[in-house]
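One chain follows as structure tokens, the form predicted on its own.
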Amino acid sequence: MDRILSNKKYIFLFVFPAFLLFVTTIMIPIAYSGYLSTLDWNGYSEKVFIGFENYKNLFADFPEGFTIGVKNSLLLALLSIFIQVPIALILAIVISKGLKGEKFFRTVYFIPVIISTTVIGQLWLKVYQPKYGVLNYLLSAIGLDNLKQSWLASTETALACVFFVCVWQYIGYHMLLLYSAIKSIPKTILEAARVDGASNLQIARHITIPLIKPMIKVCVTFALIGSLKTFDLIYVLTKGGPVHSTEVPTTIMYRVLLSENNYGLGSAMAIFIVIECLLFTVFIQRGFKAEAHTY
């Protein structure tokens, strides 16, 4: 095997492959939505050259909405960075310590991952119905019938209640990923502090989230992509209403590509998600420390 993977040939010969694949499907789309940015064009008129007009008109808020829609992207993206993982990562640490049930929890916990997103998104929209749905039922089974609203309807509550399912969805998610990297640790490390008298939460502070450091920077890095390029369930909730309140770059990019068939505005927006999700990647990647172990 070593004296296959020193051959170049060999190695050009399974590298090229997935290389092709990467720039026919990942590649060449972009660059072609790049084109397509710099140009006046509705699918089927003449295209006419414009160079940055469209990304203009996007930091001047056209279409109306965007600003907001970045904005939210940003607090979605810091909402399951600083909530999001660090309660995947308690629900890894506590369930891996052999808890009764630990794989019930387990599989509870990553049950809303293999869901279908529009399966969840319908499921939500029950929770929130102002007419039948569980939320208001709960609020008036308490007492609380003066909190009974309608969650989606209004501007003041319908982000915070879209946000709270993003978050939720993929908790599970991060904890798979940080439960399965926790189990990589040796188990006689563990042993060996609580023979010197550590405690679980010294344990866990001072040996489990330093070994599985590499593993946390993916889950952040994860989640801040997932965030910035999130669209299904917002827009199965709400559409982006009411009123621009719940809107993210990828519902405007939708309107404006399939229903007013901007496509030089519409490639310019994701060309500005593309650009978004790379620089943010670059950015944890140099200010995220995580040192590999090998035990």
Contents of the next structure:
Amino acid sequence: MDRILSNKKYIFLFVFPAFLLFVTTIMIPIAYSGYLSTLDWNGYSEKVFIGFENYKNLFADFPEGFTIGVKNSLLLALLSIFIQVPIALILAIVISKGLKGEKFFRTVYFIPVIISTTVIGQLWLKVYQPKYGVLNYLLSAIGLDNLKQSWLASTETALACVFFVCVWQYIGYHMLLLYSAIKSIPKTILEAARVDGASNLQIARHITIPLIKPMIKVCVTFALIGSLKTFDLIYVLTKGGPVHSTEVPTTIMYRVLLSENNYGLGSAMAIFIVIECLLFTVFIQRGFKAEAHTY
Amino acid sequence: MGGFNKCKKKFAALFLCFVVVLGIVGCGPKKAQTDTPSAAGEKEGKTNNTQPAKEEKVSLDVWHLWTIENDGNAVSFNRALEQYQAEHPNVTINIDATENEAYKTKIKTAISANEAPDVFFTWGAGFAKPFVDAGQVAKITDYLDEAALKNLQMASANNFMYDGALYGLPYSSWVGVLYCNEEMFNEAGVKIPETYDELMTAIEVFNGKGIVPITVGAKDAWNAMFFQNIASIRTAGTELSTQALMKEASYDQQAFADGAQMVLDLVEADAFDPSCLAFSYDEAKIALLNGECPMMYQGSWLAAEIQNEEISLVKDKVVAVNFPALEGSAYNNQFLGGAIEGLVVSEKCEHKKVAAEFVAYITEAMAKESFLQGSGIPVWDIDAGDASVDPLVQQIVDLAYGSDGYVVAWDTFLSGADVTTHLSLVQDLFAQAKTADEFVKGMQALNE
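Taking the form predicted on its own as the starting point, write out the structure of the form predicted in complex with the partner chain.
Now the full complex is given, and it begins with the chain already shown.
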């Protein structure tokens, strides 16, 4: 086996198909978008080369505020990293301690990840529904009628409501990643710590978390990138409304590309999102570089 | 044994490569061909480049968006198609139907890739304009003799006129009307509004009873836009509205500001649900069909659903009236609507004459069929015989035939980014985030 894997011919043979797929389905489309982003083109008209004009328009006088979208997505990224991942971590640590019904909880928390986002969106539309929605119903059931809202219709509450669902949906996903990482820590280490009289909190702080750092890094990266390119849930819940209060870069891009046929500007947005994601990934890699723990 | 293993691995690697290559090749142009059910027919059509003789076999690819079998337009199209096929056995029609939103993307993509089908459905005015500008649509009158169009109400075909030439044929038109649940009005002891003041009274009475007076799904912005469009017709009239839409007049004038103010007044008077910005068209419609809301301003297409007992609790309880008249306005008998849906022939079609005749045949037959179904107002002079028409549809047809003028919904008249700007400005009105003045200035920015 080693002989095969060290043979350059075989390496090429094994890597080439995947490389070909990667280039044709990812690299070429990105490069093509890069090319389109320098054009003034509506899909049918003559392609007019305008250089970086589209990128300037991204943040200059763009009427529906691409800046609002970017701000919102960054806010979501912060929420994901500082609320979603920590909650997932706590759940993972608690569940992995082998409490009764471990499997049950693991499955329950993971359910939102399995369900299609469109279904999740419909579900929460019903929760937030102002007339018969569960949320308003609960509020009036406990006598808080004055807190009843038309949640997704008001510019003040819509963003928070949408982001709540975004954050909630993927807690289970991160939990499962972290859970499996925790489960792979050798039992002997934990037992040794316990014999030495470490409390649960101490074990978590000084043993579990340092040892699963690589997985936390993966989770943070996923949470960040997922937030920057989130689309489906927001589209189902509010379509970026009311009055653009829940707009994110992708919803604006969708509209500019598909309703306004502005392929140049839309592609510039796509390229912006790609670069943004790459940059932040690099930052996170740097941020976590510090020390590496091994068993 | 080792040698055998190595051999197996080599074989496996080769096989993997083969599968991947196959996958890539399979995703290529070949797949596109099998996607259209017409691959064989297309080939057949392409072999003869000359105009076909009477009995020559011709095949046409036709794209439309009537995917739901019992949808009014789908039924009338299929009936028209059956008749056509019975009379033209030499023409093979290959249908490709795609759902509305997906269709918009699909047809745009096909046209930009120069792969438009022979005949396709499109909206007129702003939607088809880029297709015509790109030279992808055939001038249909070049391929039809005058007799073929003698029944067409030319004035209604204006949305398919570009630079004075006719490019497509509509089948029926729509008109915006105010649907009023008569039973609820009677219970509340209010008159069905004929004037704007009466509308305001009705709104007040219904609000007093805890009933949302008018249902609208402003999350789908076009729905909210109807109110701004009809209000502008009342204050500015169809002529000025059309001029402004054609960028020949300014929106930034009192008439349009008054129209926007009307919408703001309605919002202020709680005419709509405070959560309407979170409701879709379907949710809003259900409030009318369930008898929760007494009023909805919508297109004539809704009549068929109101009268469909399977989905409606208000069959025969709803009347259709003109949007309330504004005191002192000269434009009280003008309507929002028009003929915006039709069929066109692609410029690259091999048999344009056959295709054009097909379009004329189908649209004329559809005009009649959809009238009988109650899903559209015919734009062809038809002979409906003594077939009975639903009373609600009849009311709408009477309103439409008595009208002084039309403006088609603004989002179909405008094109590209102008549409989204307009829609988002209307939503701003509904959210009370902009004043009437800011609204007209925002609209005027499109014309500068």
